[in-house]
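First comes one chain, alone, set out as structure tokens in the form predicted on its own.
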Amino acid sequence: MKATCQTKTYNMKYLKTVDNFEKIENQPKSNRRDFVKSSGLAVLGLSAAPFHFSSFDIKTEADKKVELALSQKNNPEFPKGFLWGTATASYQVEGAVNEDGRGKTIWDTFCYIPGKILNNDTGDVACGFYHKYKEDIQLIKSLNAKSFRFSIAWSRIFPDGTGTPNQKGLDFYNRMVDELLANGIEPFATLYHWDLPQTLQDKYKGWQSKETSKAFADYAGYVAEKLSDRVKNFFTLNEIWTFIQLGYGDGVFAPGLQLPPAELYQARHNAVLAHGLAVQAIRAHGKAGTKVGVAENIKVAVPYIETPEHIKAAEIATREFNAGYMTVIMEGKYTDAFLKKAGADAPKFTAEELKIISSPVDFCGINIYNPESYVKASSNEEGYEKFPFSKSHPTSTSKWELLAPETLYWGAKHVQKLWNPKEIYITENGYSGADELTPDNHIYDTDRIMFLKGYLSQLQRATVEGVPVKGYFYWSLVDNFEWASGYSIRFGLYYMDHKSLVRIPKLSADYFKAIAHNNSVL
């Protein structure tokens, strides 16, 4: 009880030393002793070290403030104005594959092929989202979550990929963009998250041809010149490394194609190339301000120390590690080492392509779940060494999903560095859990809810750096169709009855809420 009422003794004197914690935390690191001892507060016991004060049984109105201003400190607020918000994409969502003049598309073929998606899952339900988007909505709004990326349908819009367009899948588009408006979220529109029309996948191969890369800035120059008078912000193409690598590399998402390495190469050149012909049409045809750019699932170098030459050679791994993709989008040339590893398979192109490839941005989305290497610095060739990744490094439910926070720190941190883009969106980030439903209809879901707490305190990081991160959108907002892993896997907010469609609020639904309202890591 003495030692109790002596620090109370000592808040009160001490409270005008509240103003000096800022200074402290200003301070360069070699200064903080030094600055604590000359302010007084070292008779409280405190060191430059993080402040936290042990609770007492009695608490005076000095003491609440002395506390409130600490957790302020250790609350510090994303920058204001910050984007929150949740993702999610058509196939996996919408359902209604055969309403309203949609054309088939090369998922809904994929689905149908036995073994392809696992318990032979498919699209055709989804969420049900083309009908129960107005609750979905009000799911986000419940949310405080300010904004909401989907992706429109292609088929919806063209059914054959081009030709005469579909006025009743424009419809549906705009009825939901009204919607979103009518409760204070802003839309912002990918217009392509993979479901490529069948009809270009038999007529072209699909993008095996720069035919579908005209067809698609066609498309997205319609979208522009229809919703861009409510749309403002547009991403071309989700993940062009995945779709490209997975369907037409390794066959295990649609179309299921594996070609050989020179046919690849081409593909992915094609699609980089119609990222830039459809940021051409939509500049041509939307409304003055509406912006646009890309959202690419980055692969991020980690430096494993984080000192000067393992930071460069971090950012020095994370241009090659993206050189078919982000690097060649933002840089308007494929790198030396990209070349000369492709060899004669080297996709063909010109000059004037790559021009189109690189034209201006206005932002960049960026796609994180996990590292794509933690690297150090070396004397060889390349500048810097790979290390593999432990077999007992922590993972999600998705095997895929090695955890390490500090990847969203640095993804954003890279491209500033590399690229130096106005504005950078983290387009998704989230984790996929085990999910359990109690008998009393309720998801604990502890696990997500750390990995928010790691990951977007990371993200604050940089943000605090000066990193321009706009948004954030959590993926997603309610378990989906996760493509070969059918609905096995669960990323949602939300859970999902997949035979009832019902709806249920996950423990991290009201973590994001609680975060989203206070623009802050709690």
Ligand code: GBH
Second form
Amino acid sequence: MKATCQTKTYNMKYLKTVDNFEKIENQPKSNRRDFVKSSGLAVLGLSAAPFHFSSFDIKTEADKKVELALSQKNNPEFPKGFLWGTATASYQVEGAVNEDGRGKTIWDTFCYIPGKILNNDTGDVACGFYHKYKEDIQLIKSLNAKSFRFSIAWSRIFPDGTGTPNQKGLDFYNRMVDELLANGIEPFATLYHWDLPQTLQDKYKGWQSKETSKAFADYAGYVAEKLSDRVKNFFTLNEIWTFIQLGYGDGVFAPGLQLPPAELYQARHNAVLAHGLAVQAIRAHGKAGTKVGVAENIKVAVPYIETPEHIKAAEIATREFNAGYMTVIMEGKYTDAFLKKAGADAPKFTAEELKIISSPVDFCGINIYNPESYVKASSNEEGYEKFPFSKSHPTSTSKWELLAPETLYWGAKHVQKLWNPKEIYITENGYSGADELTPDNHIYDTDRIMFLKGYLSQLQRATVEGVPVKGYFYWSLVDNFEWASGYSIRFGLYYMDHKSLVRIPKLSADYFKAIAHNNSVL
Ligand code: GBH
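To test you: the structure above is the form predicted on its own. What is the structure of the form predicted in complex with this ligand?
Now the full complex is given, and it begins with the chain already shown.
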């Protein structure tokens, strides 16, 4: 059969993702030869350079698929309207800890206990975002990002956690939100990213008391009332697992407590209760159409082989790993295995509280960096078994950040399968690198680019399968105060010089800019 052979240029990476090889292999010899000749590099797995491909007058389904993609863009796209963004958190970037009436927080206190933070760093200055927010919003804009996830410092609004609101604190967020909107950037506000007002810690022992849960709901309702004319999306609490476990269990985060199991279970319960109460307060005080959900670092089980039995095991495992957090929030019950494991230490709760905790949400926000573990199916009681990580499993400069790009796919996929929320946001995903400044002022963070290519390809795989992921927030816009690791760990797309506070785009900022513009992994 004679081929008319018009030549077109397109990117080989696409071919690999649409599983065309087999179909093309089955085409008549003459066509096949043209293809193989032109795609030799692709067969070797070398992508990125454009190459030529012949299209024929008799078209197979595979040809049509390819041509459709060609008529659009080089690479397959994320869904229309997919929101690209970056994320930060108040204590990690703002600084200005004593300005405009901000109340003291548990992190202000914790940072001043010698030896708690690497190099005894503090968030006193951080990135100076409180004063540099306009400049940073230009940086967000130049990444082609159309959304920004930031957190509100509770103690700027209510210096003592409750009581009289501080207008000057609110004004800062008013200015920032207005500036974002003026630049075409959608604000996504997190109401709690770990900076608890110190007064609540002193008065009620913080999350050990339901008084803190109630105070949080009052604060959330107040902020929704004041900002929801412009902020349409709120996240209640960021990573309940982390601030409870590390702050009240392991003592390595503020407030530095090591509570016995029963008290720890109770604190965790009080935090999920705070989420539920806040959802209700936001519904009561926010403008119609205000959306709300949690942002949790969901613990993801990855099936070590993607076959139905291991996938099922990974689902079961993921539901159990998150039993005290996402699972109870989405299902309104603690799982049997969770209660059995807790035994006499289980939290005290009422049926009414479970209803509050599971108040309907508009979306699930998930922070995903590393898998909790690779799992396989098992005939044991649990239905799954975990594998230990190899000692040589690659990590970023954060030793906890075991790398596995498919975690993003499986995280989103399990959330859809287990709880079927209307929308999912990747509220955080990021990579910490060595990020050395070259003498000519560049940061060639090829490792971060590798990370993004891998993780985002897997995220796209989820969207192609219909998982309702609406947006992705890279952690973080700029290198910032990385909690107990101080300024030693760098997650930003922008490098920051901690003395001058000057920001310099890393190579990955260019990369992000391109993918956000094209809405596809490049
Ligand atoms: C996120 O947590 C946070 O939301 C964000 O504030 C932070 O900057 C970002 O990640 C990068 O770390 O110290 O060995 O006990 C991600 C999940 C869970 C990762 C706690 C670090 C501490 C490990 N985090 N984990 S360790």
